[in-house]
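In the form predicted on its own, a lone chain appears below as structure tokens.
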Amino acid sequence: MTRLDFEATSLELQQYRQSGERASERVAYLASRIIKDGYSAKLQDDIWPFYEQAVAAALDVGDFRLADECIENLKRRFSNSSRVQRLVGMRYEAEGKLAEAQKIYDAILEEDESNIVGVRVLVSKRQIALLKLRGLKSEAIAALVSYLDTYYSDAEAWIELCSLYLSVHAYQKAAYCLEELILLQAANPIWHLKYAEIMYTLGDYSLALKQYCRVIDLHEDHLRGMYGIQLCASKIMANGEADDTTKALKELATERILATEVDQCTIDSIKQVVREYLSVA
């Protein structure tokens, strides 16, 4: 076995956790690498979170020996830790023993609402997926509710939410959590293309078209949203509500689709006909 350039793995190992790559294989590589040839009291205050990153990192390669090691490192230092806590309900997740990780969660939650505000987080995170893995879905739907009356701007928890809304067919409410999206990002084509789609199954085909148009404006030959303003812009005129731009959408729409290659001037008529629809919609 080559010697181990202690310098160069240290330094590896930090931009992983500033970087956030978990890049799992190497780190346990490393950090397993470290510890045997018993460099690891030359990290000094770097230990504790080496230690947390090799757990997870071991934890995912399925090295719960090293894992073990760590955890009980970190355990002998912060022994009433949240944070280590966290570790322990990562491990017995690992293991299958979704019960055990699931009480260790909501302990952390339970015990101290002043925690740090980052464990929090990822506690929660966890808590919620468990609770999806064991097919909880209204537990997870309610933990989700309560995790976003405190951090509202995550939009990946309302992605979620959105997401077990229509698994249980309540469509309205995953309508709102993309409400919510698109006000918090609302820049992003695929919040209103979920949105228009939504609004299509409910049957509401004005609202589905205007939000189709915006996805269009945002992203000017986007296929799906072309699809969906020819859907949507038929069963309006189905239903006798058409007015000519409706009408002008539609037969834009049906071109771009039927066409083989992409005509620029194609597009820019949708384009122009799409702000007409979206200015008085």
Second form
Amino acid sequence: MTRLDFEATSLELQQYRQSGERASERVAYLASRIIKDGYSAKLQDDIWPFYEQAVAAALDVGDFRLADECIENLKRRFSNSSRVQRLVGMRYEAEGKLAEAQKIYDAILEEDESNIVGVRVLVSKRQIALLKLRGLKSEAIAALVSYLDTYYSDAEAWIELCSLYLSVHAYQKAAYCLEELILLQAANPIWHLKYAEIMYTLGDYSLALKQYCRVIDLHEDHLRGMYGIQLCASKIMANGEADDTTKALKELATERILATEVDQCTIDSIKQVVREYLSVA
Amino acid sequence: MSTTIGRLLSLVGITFLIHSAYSTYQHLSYLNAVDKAESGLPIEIIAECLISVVVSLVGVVLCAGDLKNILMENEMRKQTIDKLDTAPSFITFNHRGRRAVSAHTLLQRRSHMS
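Next, give the form predicted in complex with its partner chain, keeping in mind that what was shown is the form predicted on its own.
Next comes the full complex, this chain leading.
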């Protein structure tokens, strides 16, 4: 095995911690390498969030040995901590012992001296995740809605609610969640993209077109955004409501897709097929 | 490399700045001692002060990290959907990942050893 580049690895792990990306296989691999190769002392104070991250990743890939080791280290340092208890609850969840996990979460929330609001919030989220795990989607949605009544600026919860609504095909409500997300993070093109795609699914082509334009406004030459513009403009033209702006937008989108993506494709037959498709659609 | 030069320069600059401050204090107390009127500082101290400020400026600027783009969209471009559209506190573990990954790692280990 190659020598571990500690600086690059700890930086990568830190980036995963910040963005919240679910790259569990990679994180579990790096975490086990760091611990096995003895670099854990080098992390110093960063080691506690590292252990937390490692537990979540290890549970995701089913590496219970790694998860137990990290939980033991955390317990030794922070005995009686609700945050560590939450990780123990997650471990029970991963094993499938949902009742024990539920008991732990209830116990954490009952403790009156919970001065740590953060942990209560995280544990309420775990309870919602438990409901999702059990397949009780409507209860999970109801719990999440009441959670969001209090903590309405929690982007993560809105994201989760949106995916729950999408999984039960409640598109209008999912669109509402995305509107909230757009309010919270206006510069993020992904919310506009998702909103546009939901609007397209619902058949509101003019609003979808506006949102797709916003996507390429925020992220120039975004392929999905441009394709969305092309499709929406075509639909509007098929309905007969098009005006010059729509036609111009469609031409622009087609031209940009061809210029940025298709022309870089080396297989001529594929290029030909895409060109034909775009000119007809 | 530039950070070490930067640290060195800023250290040198700050040392000379402190030195010029101390020289000013000494000069003023000397003027006080010989009862001369405050006739302004000698040119050397002023020069030392100004040059040390410039040197420490250069040093601090070299120490600072890379400049980041001011436009939000250039930062956003590097983010993939996976990084933005996640809800890490709500993850559930009832997926096939456990079996899939352990099979994959087993295969990897076998191929490493063989």
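In this text, the rigid core denotes the largest set of C-alpha atoms whose superposition between the two forms falls within 1.5 Å. Residue numbers count along the first chain shown, from 1. Small disclaimer: the values here were computed from a predicted structure and weren't measured.
(request) Once the core is aligned, please say if the CA of residue 218 is shifted by at least 2 angstroms between these two forms. (result) After core superposition, the displacement of the residue 218 C-alpha between these two forms stays below 2 Å, so no.
(message) On a rigid core superposition, would residue 234 pass a 2 Å threshold for CA movement between these two forms?
(response) Stays below the 2 Å threshold, so no.
(request) Using a rigid core alignment, state whether the CA of residue 99 is displaced by 2 Å or more between these two forms. (result) Residue 99 C-alpha, core-superposed: shift of 2 Å or more.
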